[in-house]
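To begin, one chain is listed below as structure tokens, in the form predicted on its own.
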Amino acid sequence: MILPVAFTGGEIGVWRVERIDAVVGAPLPIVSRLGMVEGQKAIAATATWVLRGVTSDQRYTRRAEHEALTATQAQLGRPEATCAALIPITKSEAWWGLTQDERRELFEERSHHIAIGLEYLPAVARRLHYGRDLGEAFDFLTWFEYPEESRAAFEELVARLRLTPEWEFVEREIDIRLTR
């Protein structure tokens, strides 16, 4: 099912911002709250920043890894997930001139983000949005909730997917953490 959703920089938002760091490249407007706008809601003309993207079938998942995240994925909006952080991302253009077979290679058989990913579930809730289907910055926004307990297991999870051959293809990254 595909999802517009946009999330919202500024004054505004159910979630507190605690910081915006520029992980590579340019940074984003430092903004005190951020809000998540589902569908094809209006958008609030106060925001400073606006990121767009919308949910799509799941990309270089096999059967196998997409029935085990599926098991496994907790929802969002659990009332005991009072953190969260959006990762936006975009990967270089030597990233989207290989050819899905050589992606699906770089992402899972060398880098393991699946396999890295489903160690954390389903203490860290996840859903990803495609930018780059919409012409936008960001390639990728990966939304992420987890309870408070559970912050040094994301910390560890974000710190292990930066260190694989995959990163080697990201150009630009925010990384904005919040609670609610």
Given for the second form:
2 protein chains.
Amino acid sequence: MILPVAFTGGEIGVWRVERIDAVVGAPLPIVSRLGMVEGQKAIAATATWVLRGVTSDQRYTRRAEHEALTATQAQLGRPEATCAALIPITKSEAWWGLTQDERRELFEERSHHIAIGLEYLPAVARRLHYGRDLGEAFDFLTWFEYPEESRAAFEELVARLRLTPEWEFVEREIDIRLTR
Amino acid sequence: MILPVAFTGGEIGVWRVERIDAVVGAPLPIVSRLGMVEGQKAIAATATWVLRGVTSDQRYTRRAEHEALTATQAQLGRPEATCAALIPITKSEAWWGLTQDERRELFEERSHHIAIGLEYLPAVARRLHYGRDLGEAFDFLTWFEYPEESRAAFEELVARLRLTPEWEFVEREIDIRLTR
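Moving on from the form predicted on its own, please list the structure of the form predicted together with another copy of the chain.
To see the whole picture, the full complex is given below, headed by that same chain.
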């Protein structure tokens, strides 16, 4: 299903911003609150920035991987998931110039992106939003929700992914940590 | 590269409409002219309908297939290519619920979509535009340009693709034929 989602940075929103780090590339202005607006609902005109994406079909996941993910993963919105992270990412033209088989090879056979993610389920719930076809500054907006006791596990997940061959193609990455 | 493209149906545009057939699903209003607007240029407010898409990364093509295509294919805008076709297509939720490996298997190993297309290069030039992530009515806008003497070959190409297993997932298809 295609669900448009807007992440708004400003002074309103249910998520309190702990920190905004520019991991690679240009930073994003610091804000105190973040909101997530799903569907066609109105967006506060006072937002300092708005990042848009859509949920869409999966681009690399195979059937067996999909089954493993859906058997284990948690839904968004769990009451105990009081921590969240929004990690907007843009990959290089070199990445997008690769063919589907080359990107898949880098993504999973060499970087084990799905396999690593699976190790952190169901503690870390996630949703991927695509912005590239929309002409947005970020190709992907990755959203994660996890309980307080999974903070260290989440740090480990993020650190492991950043060491993969896939990450050599990341030319902009912002790491926004949130609590509610 | 992400290039936004709008196809406008109305009374202006360089392409004269020969016919508009609803192959599957709801028809599109008949118009006399079609225009193609690339990038962020203004669109005539008088257009009867506007179909939007973006060129994007290839979703199924492997390296060897990509090399075969780029070695053979012609560019858009050849003076001798006085015939064109715009074929907007929407696939079913059953298609989009498949995983990447299942869609690839249907697309190429069972339907030979790339292999069939290759047989008609370089006579038929083509460009694919994605509309699904934009929330457009059509998932794909496929655009073809070919010379007068390739009319029969193009009919054959379209007929062969419509007989493939992939096409069982097409729930809306319009066939718009054009000359200039």
